[in-house]
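One chain comes next, on its own, written out as structure tokens in the form predicted on its own.
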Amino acid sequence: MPILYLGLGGTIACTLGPDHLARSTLGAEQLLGQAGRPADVVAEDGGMAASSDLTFADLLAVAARIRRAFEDEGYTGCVLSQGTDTIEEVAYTLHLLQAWPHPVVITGAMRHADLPGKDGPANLQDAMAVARAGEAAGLGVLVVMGGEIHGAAAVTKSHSQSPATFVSPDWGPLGLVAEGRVLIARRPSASPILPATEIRARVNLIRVALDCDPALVEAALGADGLVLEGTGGGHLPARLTPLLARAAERGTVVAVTSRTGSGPSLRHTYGAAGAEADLQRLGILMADGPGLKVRIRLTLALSLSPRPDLGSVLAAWL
């Protein structure tokens, strides 16, 4: 059964220009050949904007575009490349918005394509073996780099520039592709789904650092909500919460993650000012998983009618 494969830009598609820097020009056609140009595999072109530039818009765009291809158009699988700078974020919404029936797969390069090196085709090849593979049905959106299959809801960029760069940071890959062969060694717990068909709320995120400007805080607070990763084990200034508890009490949603990116927030640890017991008392939400994460699951949720449940949402972690 035929496997769709959609270009979105990025590295993958880049060549140097005369001015020596890297544009995307490739088109999906066109890669689909460095990839070998299998027979079941039909390319699209969905754009050549930097992945940086994608908005919340452009990915219920994508979403519809898969759902169409398989409910309308018979479509077994769904490989998307784009630039690297945003693969956690788009696979997660993507991941969130539907319980997609078959695998739905994102991949890209780190090395252009005329890096000595290039990566990019055998993570495309590697990315088509995985929508083929009917183990991958029912893992959600995956994200295939470097040989790895990682799940969307834990996989996260670590290095600037490494090829080896996307890693799933508490448990590890969910499995590898080698010699071609899907080998899945382990499948994540369900996610929620918060189908939002367009976006309606605005969430703010704010990483919080040593002597942090409430200044800062008191300007996000204009959104909907406001995520913002915590010390430790999801610790706030208490300096701040006096500020955080009058939004809530508004009617801003507010959430406190981790900023260490891996492992759950505390909830009934610590009684400081500041800390969980504090904040929770004031009317603010803990959160668990990394801020980018957090906020995309609060966006969608806010943006759904009726709301679902933001305590069982932000806790939905992995």
Second form
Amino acid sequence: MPILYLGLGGTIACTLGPDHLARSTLGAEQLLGQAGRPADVVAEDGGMAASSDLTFADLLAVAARIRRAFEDEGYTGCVLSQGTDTIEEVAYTLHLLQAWPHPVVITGAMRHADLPGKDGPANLQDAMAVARAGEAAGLGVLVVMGGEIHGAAAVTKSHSQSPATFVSPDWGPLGLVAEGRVLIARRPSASPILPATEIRARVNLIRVALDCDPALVEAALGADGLVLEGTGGGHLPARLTPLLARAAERGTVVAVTSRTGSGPSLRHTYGAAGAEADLQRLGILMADGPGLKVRIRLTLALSLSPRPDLGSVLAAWL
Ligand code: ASP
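Compare with the form predicted on its own: the form predicted together with aspartic acid (ASP):
Following is the full complex, with the preceding chain placed first.
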């Protein structure tokens, strides 16, 4: 059964130039060659952008390409390689757009192709093994790096350099790839499907720091939605709440999650101004999960018509 391999640039595709700086130069066909060129995989180039340049429009185009591969071209799995910097956002966006009938697996590399110990070919081989594995279907979009299989909802890049950078903070990886064998240890709970065909909403994200400047929050409120990563269980400085309450009243969706990067936010523990009870009373929604992923859920939800229940979408982080 054929697997489609889409190469999207990133470190896995980088080689050193005459200036000794790494840039994406290797196409999907060359990368497949480094990974043993299996006969059941067809390589296709999807672009060479640094992953920090990707947009939601790019991701909708990738989703459309994968959909066509599964529905019209007989592919039974898809592997995507890209820059690791935004893998967690790409994986989660694709994960929410559709309940994919076959495995969709994303990988990359932390060491470029001209470094000793380059991890790209091994990661690509592991990703192809997962894309072929029947038991990987129905798990949503997966990230395979360093021999581990992570679910899109939980995975995050945790280290700027380490090949073991990808972790799933609350729950750990879903499984492993060992000697090409795919071992799935647990299946994640179902995520909501938010099948946006066009991105119609702009949602900003702010990490709230001690003594956060209200001008920053004010500037961000021009969008359709604002996600704030608050302190601890999802708390804001009380001096920010009047302006957020006014924005919520005018129709901007304001959601608060925790900046800790793991665990849900609170709903009814603390009574201080700026804590969860006060925020909800002012029309601010409590959200669960890292801000990067809450922002994606809210962006897709606000792009749908009719709009799904935002309380459930913002709580659906597992
Ligand atoms: N800067 C690269 C990127 O496009 C980093 C990587 O691939 O790891 O995300």
